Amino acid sequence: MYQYDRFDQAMVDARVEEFRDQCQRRIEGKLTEDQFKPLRLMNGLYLQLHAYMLRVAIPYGTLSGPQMRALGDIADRFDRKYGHFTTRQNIQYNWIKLEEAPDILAALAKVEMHAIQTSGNCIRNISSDHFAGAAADEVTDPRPYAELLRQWSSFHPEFSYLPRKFKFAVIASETDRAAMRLHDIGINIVRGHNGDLGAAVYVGGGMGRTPMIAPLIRDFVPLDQLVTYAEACLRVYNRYGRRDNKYKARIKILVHELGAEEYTRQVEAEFAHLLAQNIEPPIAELERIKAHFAQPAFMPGDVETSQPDVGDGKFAVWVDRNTHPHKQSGYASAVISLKPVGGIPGDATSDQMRLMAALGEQYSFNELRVTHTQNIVLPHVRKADLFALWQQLEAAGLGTANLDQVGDIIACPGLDYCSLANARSIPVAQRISERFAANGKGDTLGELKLKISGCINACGHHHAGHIGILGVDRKGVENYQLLLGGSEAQDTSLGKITGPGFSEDGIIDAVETAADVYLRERQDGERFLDTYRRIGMDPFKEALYG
């Protein structure tokens, strides 16, 4: 994984004195609460319902032992002993007191990380497929690409203010698990028809208020033009993006009203313009970052003596659920599970954080990767030591195995803690979880994505659920919607709301209404989101609504 050079380590500790200054200054009244929210949010920190938040960047979802563990402390001296992942792969903690926020950035720093660009109308934390550099069916390690993509947006003086907010996604296998054409810039890095690597490019996705997917602009771009082609992409929306209407200054509008023709012509022209200027970062930069990103230095092993005896329990549900095919023979990719039932989706304890990370450093080759479903992964794990680290994560309430399973629930934070939002997240996804535990069907209904949002800015990615939850406010009372048909892989779907929303009583029923749908109405080896493809809205809202 990347590590921090010389100039990396005076940037962020520069930028942690210059906040300690700025909090200082607040606290004194010196700086007014509206001269100082672009300051604070600048450094991730946000004014939520309660208290403030403070968003920590993961770069690509990927961290070390030392850096989780850190996160844990984090978590008891400054917060309430536990912090929650998000879908972006950041961390958030949501109990921050403003005079300790400064000592959090320098605490930070001192394991190679902050909270920079984590919040304001900025290019954000740029993430990937949590299984890179160990997926069996990449072409190559999206990382190092991702990183080069930090750097040069890191500070990058011309795109410190666009229109709104600006997130990227860097993949590199036809299947998506970063959700890359839901973002409003997808790189796919995918081999091109003499054999060399390029990314494909697609703009203008996003959810929010008006979901779109992302529409290809360029299907091979050659990787040592890629920072320049993206410069070009973010030139033609910083020239056109609407700055007058907050609702209307995503790019993914713009593309919309443009047309991706125009956009695209636009674009071209542009990337032509920059090539002259040579604006490219040289090979030998990338070759750097590339190093970082080398293999691990993995056992020699057969798949098959490596297999450890599973059996038919708990165990072997995991395993089957929870690890994913490594690249490498004799190994694997652990999921760590952040959503028991009953438990609030993305939080993990400070004691969880401290031990993910002893495993990560035990069994991972000291490393560690945030989801966008927000649940942690070992990427690089001997399928010899998968039973030890089961019976560590089980000791510890991290054993659930429900991988892509109902009770896998994406959720914002809702109205419990969230100043933006309508209603309530958690609760509705803590019951959901109760209630197919306790019936037994999230067993047999197998792979169903279940994402609740507390408003329709959508942070829990309603949109792209195979069922979707919208909480909304209904004359003061918590409403929420239902939809159907979602997805936010290489099948990317916007789901459709079924009619009108229900009560959170309602809405427990309602869901699990649709799952019988689902159950009665499969074929052989439909998923819930194959069955509702082929029949259709119709037999779901005669069932929910007569």
Contents of the next structure:
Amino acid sequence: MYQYDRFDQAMVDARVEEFRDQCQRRIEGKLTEDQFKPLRLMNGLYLQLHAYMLRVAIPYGTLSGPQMRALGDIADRFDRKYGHFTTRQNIQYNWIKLEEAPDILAALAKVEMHAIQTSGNCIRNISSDHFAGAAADEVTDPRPYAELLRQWSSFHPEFSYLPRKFKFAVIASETDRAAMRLHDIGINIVRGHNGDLGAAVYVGGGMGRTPMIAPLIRDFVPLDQLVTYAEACLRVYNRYGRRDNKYKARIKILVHELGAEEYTRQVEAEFAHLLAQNIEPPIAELERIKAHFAQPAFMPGDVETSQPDVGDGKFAVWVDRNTHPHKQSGYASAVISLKPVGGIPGDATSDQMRLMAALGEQYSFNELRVTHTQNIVLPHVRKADLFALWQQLEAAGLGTANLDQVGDIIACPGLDYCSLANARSIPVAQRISERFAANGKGDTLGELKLKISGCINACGHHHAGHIGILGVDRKGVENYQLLLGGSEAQDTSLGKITGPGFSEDGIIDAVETAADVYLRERQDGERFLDTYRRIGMDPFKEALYG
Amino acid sequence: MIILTGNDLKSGAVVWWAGVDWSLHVAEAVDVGDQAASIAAREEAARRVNAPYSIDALRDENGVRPAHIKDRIRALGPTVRPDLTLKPADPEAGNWVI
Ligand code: SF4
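In place of the form predicted alone, the structure of the form predicted in complex with its partner chain is requested.
Shown next: the complete complex, the earlier chain at its head.
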């Protein structure tokens, strides 16, 4: 994985000291909150419901063992012994003291991490496929390109004050595991007709108040022009994106209002102009970055290992659900679920973080990934080691076998932590996972992606859930809208609201009712989403509202 | 009643105006009547509080109860982590929020 060079380290270290000085000046009263707020936000420090919250960037979700261990240690030293992994593949700490924030940034800098550009109207952490570099179906490892874009976008002076925040996703497989088309810019690295790799570029997707699926604006950008093309996309947005209305300021609105064709025409004109300026980083820089992502030294000739019989079959179920095919025979990617039955989706204790760090070091070539679904991946595990790995996970409460099942719920922090929330998300997730574990239906439903947001900002990706739940405020009382039919995979679609909202108790019943309709109506091999797409909304409405 | 709340500047902890100082406990919040803006301005200038704002609340036999659920959650702590609330030993404390 990428390691800082002296420029990266110097930049991050300098930023820590700058922020230390800013915090000190705020505490001494030399800066007002109005002056300080944009400065702290540039360093990922929010003021949330109960305290300051620090959002730490995890570039494209990739972490080393020492980095994960440092995150656990920070949770112990500066927070309340846990952290929350987010749908942006980042981690958030919920109980931060302003006076300690610079020390946390210093501790992060020691392991080549920071919180820069995790807030504000700038290019945010770039997300990617959590199986990148390991997936059997990728055409290349997308992370060197994500890293190149990260370096290009870090402190980019022209794009520090965009009309609104801006999010990239970079993938390199037909299967989309990063909600690519629901980003401001989605890049899919593909193989062209002549065998060369290039980028299919999608612009103007997003969730939030006005969800949109990004249209394809160019099917093939040569990879040695990728940064130039991204610059052209951003320039048109920076020039014409609306700044008068924050709800219309995202690039999706610009692309929608101009029309994809006209936006593309403007990007192509800007691209031609920029190509002549020769702004693309030298190939040598891309090669330097790529060298950091060299394939680990997999053991050659490793044979498939049969699973040991442990009697109750739990391990076999975990292998079936929580491992993913690897490009190297004899290896698999293992997903550690942070969704135990009744647990808080995405939360991990400091002890669990340290354990996962050690397991990443022992079994996965010192690599871990954070998924946008709030789980952790050990990307390169020998199949022969899976049983030993699973046993340790089980013992630590991390062996839940529910990947992409109804219990593997995405939930944003919601009203339990977030000052923008209308309703709580986490208790709803907990109760749904408990309900489906208790009634045994969870095991019969197969793939069912359930996503919950506590407000229209959609951090919990509710638009893209096979079943989505949106918390709203109805005269001071929590209320929940139900959506069906969303997907953030390669068959991207946006969920539709079923009808009037439900109380907290009502939404748990409503989800079970929707699941029952599926169980009644499904045909061979159909997932919940397939059945919904075949039979439409009416049977679900009928069951829900009678 | 109208009560005043904000966050402690250094720790970020949720605090309530208790008449002469800030308290961690909403039960100690006092009615600020029409003085909210002036108290908030004075206390913020003195850096004893960050981002203060006033809210409606009710006083009854159980103490002071903010009108909106958001402020009740601020007053108690996250409902999903009773161990981290101001009443970790009271499993029923979360019911006060709803
Ligand atoms: S969706 Fe809303 S409630 Fe949930 S984390 Fe985002 S802003 Fe907060």
